[in-house]
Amino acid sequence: MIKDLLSILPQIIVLLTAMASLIFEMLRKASGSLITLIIGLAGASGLAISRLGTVGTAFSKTFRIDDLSLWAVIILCGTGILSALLMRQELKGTNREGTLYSLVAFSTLGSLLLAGSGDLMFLVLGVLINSLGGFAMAAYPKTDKATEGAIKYFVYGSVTGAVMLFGLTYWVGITGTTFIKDLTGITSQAFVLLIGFGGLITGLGYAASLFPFHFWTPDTFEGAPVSVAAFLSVTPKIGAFFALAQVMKDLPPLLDWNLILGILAVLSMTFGNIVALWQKNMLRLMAYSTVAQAGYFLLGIVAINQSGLALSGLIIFSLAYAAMNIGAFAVIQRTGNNIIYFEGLARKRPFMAVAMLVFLLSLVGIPPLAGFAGKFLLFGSAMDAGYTWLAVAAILNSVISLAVYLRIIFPMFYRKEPIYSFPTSGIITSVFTVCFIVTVLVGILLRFLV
């Protein structure tokens, strides 16, 4: 027992910054919640960190100690300080500030389960902790379009979830366990595999936003406070992807789930893209690009257990995309959420307008930028996996993506004056700055890091 508890010290410390954060909220103490949340998430990170190349299980073998939920609790543990500080900028003195700062723990908490998932059970409760805690978050301001939101997450997630847990419910009657790795020994009823796999791509495709199960995603967004979107389009999407990679490895090839994760790709990234070409609100716009990039993601589930590329390609296109998803929600909180806005911004403000532009150009996948390295392992592995036409597609797509970033570009560095001001903020070019350099770095260091 003791010996399991220290496998998944990280998982609990997260667990533990979550009670304290809370207990901070309730002493009405917001800032001792943030402190409390950093310390906290940044020690959970600094221990897998520590820990990279470690293997083995825990609790029976329910959960997974593995390169992916080492890697999920650095990334999303980062993603959790940058996000909060976000919030402090954006929330602070509100009431029940304190809360947030629990939730993004809790919601971060229930990221990481999944990405250790040896258990469907873990399935279940990840996908239902990282929800709860978006719910509440995506509501906290109290408007209508923050209740019309967070109702459309909710109703979403409910139903998405019962069809989860129904699926899995056949895995669970044809093998008798609950244990992942029990479905390898499966060598018939090829149609009950099906119906889970309906259920689980339905759940977890929910969480990462992915095509036709996103529809919760530019609503809720546009609802709620920036860093609560910022939030919620990176750890979710990460703990979904991860727990889908660690089922796929165990998934029999009775069927090929890779042809129908191969079409679930194309069309969530070319849907992503065509619609993101209209949107003028800019969260939208990034609620769109989000359903995207979770085309891409599947580019490494699709390949993970046929090229040594994948698992790479899949750790560090999520590095990448946290950091450069955060950077540009970092941007948009500072100037505003209309297009517009971005309008001669290199002339006011020269260094965000430089931020904004790597962390865009990395989302299209421009070298030597984090997107870039993230995408060319990726797309290697589909391509090593047999996948060419699906590389072919994600590439055609990038080219579109293109396009839809260049509807900010080019008016942030060519209009000669810019149309709005607005005050400078040291936490938030702190967040983007941290950011920026990540997406840097990332690109002209991969040949380090994997």
The other form holds:
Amino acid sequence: MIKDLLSILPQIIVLLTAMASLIFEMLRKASGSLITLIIGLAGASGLAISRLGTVGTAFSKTFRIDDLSLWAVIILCGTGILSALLMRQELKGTNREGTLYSLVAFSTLGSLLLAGSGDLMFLVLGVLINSLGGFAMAAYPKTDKATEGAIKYFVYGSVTGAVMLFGLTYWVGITGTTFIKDLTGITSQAFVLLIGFGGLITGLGYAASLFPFHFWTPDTFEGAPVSVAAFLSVTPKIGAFFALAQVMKDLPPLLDWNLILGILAVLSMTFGNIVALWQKNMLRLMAYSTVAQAGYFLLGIVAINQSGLALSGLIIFSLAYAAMNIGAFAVIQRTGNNIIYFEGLARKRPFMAVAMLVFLLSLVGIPPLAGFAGKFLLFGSAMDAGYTWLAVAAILNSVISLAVYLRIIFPMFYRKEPIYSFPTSGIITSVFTVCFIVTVLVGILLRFLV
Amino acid sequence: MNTSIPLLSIILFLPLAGAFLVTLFRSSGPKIANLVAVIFSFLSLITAIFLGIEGIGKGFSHIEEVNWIPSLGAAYRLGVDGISYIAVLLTTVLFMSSITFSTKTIGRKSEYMALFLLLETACLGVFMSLDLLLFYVFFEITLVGMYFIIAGWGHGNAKKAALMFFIYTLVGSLALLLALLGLYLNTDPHSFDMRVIIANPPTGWIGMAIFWGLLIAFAIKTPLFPFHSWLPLAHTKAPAAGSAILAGILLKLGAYGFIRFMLQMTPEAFRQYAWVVIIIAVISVIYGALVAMAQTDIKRMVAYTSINHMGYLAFGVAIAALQYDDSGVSALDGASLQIFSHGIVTGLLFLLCGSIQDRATTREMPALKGLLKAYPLLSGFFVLAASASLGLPGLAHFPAEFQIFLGGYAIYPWAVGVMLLGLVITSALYLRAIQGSFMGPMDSSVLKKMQDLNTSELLAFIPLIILIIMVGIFPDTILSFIHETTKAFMP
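If the one shown is the form predicted alone, what is the structure of the form predicted together with the partner chain?
Let us now look at the entire complex, which starts with that chain.
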């Protein structure tokens, strides 16, 4: 028991952090709440770094300690800290500000549980904890748009959660247990497996904004505070994909699951990129961009059993994705959410424009930036596993995504006179500087990560 | 032969260091930016010349290797052989000229110079990399750099041209990425080391698939018919120095890819499908020449002759893939020399077009008249460069194209015959341009200022002029590097 508790110590720290920052909120000390969050998440992250390389399980194999769950702690705790800082800048002094920080920790915890699931119940629990925090954060400003976005998020979440639970009961039915590992032994009843798989994809796809379960994403992002949208674009997604990877490791190959995932990947990438081409609202544009990026994650999951590159690809791409997305949202939070605000940004704020350029090029996958490192490994793993068509589709999509992001890049640098001016903000600058450094260095320092 | 000084890294990173300095001192005004950029590009050139004096050898030499991602077998690996060395030399010369040329004319100086220097590092990196991943990284950075140069300093509706350039060539480079991944995954143990792959090239259908990926990537970049449609637009809109770099160096990334990748890493498939390359090369030669003939814009005309010249080059490489003997070596020598010759000649022509554009209100040849009277020096240089471009003996293109034809004649005499027609057409179009726009009475209504070449233009042009004549008369100065290497290609 003690050994189990010790092995999930990072997750426990996140839980304690959530509770402690809630206590500070009760005392009406929002800054205390924020500081607790930062210290707690940084501690959890540091602990996870020191444990990298450990492999094991806890609580009679229901929770897995491996590269996925440890990296999830590192990436998501970092994401939590950076988004909380953005929230501080955006929502400082509002009523009940401290609850946000507590919710960040809770929601992060949900994703961490997902990332280490060895048991079907953890999948359900993880999605629930994760999205419950998300609903509340999205509705925080109490404006009409925010409420609408949160309600959409909530309704979609309830329905997909129910479908997921329904599907997973079939798996419990045929294995007799809730262990994911026990699925490996199943040798017949492909159809029953398929029902469970459908439920799983629905539930996790919702959290990950994967086409066709993404419908909440643009509205929720548009209504929610920018900082909350930043958080929602990263944390649930990475948790869900890591969970999917955990399941795919053990799913018996009675059906061609990879084909289903591959088709979903292509649809998600293509749909996200093409719809993003028409968006004028930056938040909606980024929402569709996250739908597209979700497709790239799937490449690593398709190849997870056949290629040694897949796991590192998934992890590096998650790290890159977190950095470039939070960074881009930080810049959007400063400039405002209409694409015209970016005109002439380079004249007014050269560093901010260069940072945004780096985030966007990294999202396209231009070397030597972090996004390239991740995509490169993912493409490589897909080809290694024999899914060249998938890599080709992903690569064609990178071209479309270039057109999407150039719509922002060009006016940033080549409109003569900036129309809008932006006050500086120390917090935002420091957040996107951190993201900028990570985005630039991940590719170069890859040897220490893979 | 190898010294302990990492000469290649020095050549590679000098421009980048210059770019940082320019950015750092961007508030100190354009003079400083000019000075730093010229000095650093010059230092890079001097180091490159010093490298040649130290000796190159027939295989890869001056190798530098630092681990990057050991678990993937990727490393920071640099090295040069004769062919990459002349490409490095060309890059450093042409960048120095282009940067010197730009010191007078261009606005937003510090950003422009920083971009140019960054682009120089990227181009050098492509030629020096011995690692597939590193190669790809530099290859992509050249795209980004060029995009910003065209978009930022181009004429007219440059945004569209820049976008088309970026997207079109990104398609090519992503095909390249697939091919590189294919090469990597089919090496046992997996490695990104070019030397390992060249020693054990993939065969069978895998080699074939990789070959086609490479062909698409490099045919877009070179560009060969029918993948050329991005080129004229990009050239028309790009600033003069940008065009010079685009034609002089960026196209050579494709040409270099034909030799380094297709010829060396997928020789079996190249041998089998050399006829495809030969057909599109011959079409490119004729098509490029004919379309160039139809142009009235002087810059577009030069742009289309690039397609024609790159056709000769691709033909030479394809002959080398077919023929493992003296005629193959001769064709490959010619093709490699063509990299250098076309770089300096077309680079100079584009810079001269820029000079004309600065002085005249139009680039339309029917409107321009009597330039020789107005600007004797400028026009003299143009006539010389144009003569070189049409293949006049004693100037840079002649020894290259002569060797290509010599090598090709042994197996495909009909192709050589058709291509000679291309030579005739280019001669006609250049003569017509010279006669129409440079000779005859002057029409000063289209001329803005009457001043002949200024100092920075002279400093930019003279090294290129000297090289054009030197390569024409003593081709061996450059060919000796190439020949050492190409001899070793053939078993």
